[in-house]
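Take a look at this one chain, the form predicted alone, written out in structure tokens.
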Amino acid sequence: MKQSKGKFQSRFLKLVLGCSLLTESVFFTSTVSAQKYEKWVAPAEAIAQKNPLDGNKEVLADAKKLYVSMCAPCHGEKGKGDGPAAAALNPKPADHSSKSVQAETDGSLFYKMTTGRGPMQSFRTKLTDAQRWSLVNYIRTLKK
């Protein structure tokens, strides 16, 4: 089979571009997965923010439903950071039952849910402020 020079050059160019994009994609993916994350610390004003629902146990039933649907895929139903999506994430999801997470202020947890970072998505537009505060209250029930 004879190919015209133009068709051959066109196919060759597509092959080169395809390989180039594939190489770039693999490089980007490996760079992102190898990326090291510094400890995530909320800004001082967020840390100091007070939870308007602090101690409100009435929100816990709805918060648990929200947690199971929005948080458990990564953090696991018991908050241990072992949800079904956790294996593919870097860094791994936080263990909400751990001493370090439980030691964070409500404002810090609210800030992290609101802003997101890396694979942790922002819930600023997905959940209301009240829903995010209620999730903070629910996370407090996950202590070890």
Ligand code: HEC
The other form holds:
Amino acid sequence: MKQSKGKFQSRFLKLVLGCSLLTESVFFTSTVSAQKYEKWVAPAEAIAQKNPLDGNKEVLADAKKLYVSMCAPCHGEKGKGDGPAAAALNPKPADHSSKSVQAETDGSLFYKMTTGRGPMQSFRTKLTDAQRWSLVNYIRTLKK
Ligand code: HEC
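Now show me the form predicted together with heme C (HEC), since the one above was the form predicted alone.
Next comes the full complex, and the chain you just saw is listed first.
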């Protein structure tokens, strides 16, 4: 009699443990999905904005210098999102050579440099408009 009571208790404990593990995992998955990465989309008027330096190759040498000193620590020298600071960041720095970044309009890339998001700081006051447009031209040269 005593023994079967013991068995029952241990089964009961296993059941409680199982349930709590289950709730915990459900809770864990839901918190993880709540923090899911939200795609960064620029507003329509920013996407439509024209690049005043469109096709200007003369700005590329200066833009490259800016890129290497101010962007490469996170985005990497070739823009692949693999700079020395990238490992510690969440979300990861965008891969500027990727299809998805290259498919964006100049206006969209300019807007994102201007406003920033998360670890990507705003360059509104750190760089002039012309410098940010020149960086858009430079990013175009990083296409795979
Ligand atoms: C401290 C690290 C860091 C630095 C420095 C940095 N970035 Fe970023 N950048 C990020 C991160 C992280 C993201 C992704 C942000 C997100 O998706 O929420 C990002 C995203 C971007 C995007 C948007 C890509 C897309 O398609 O969504 C552009 C454009 C960009 N960076 C350009 C630049 C330029 C140009 C510079 C230099 C002037 C620069 N970044 C400097 C970390 C950085």
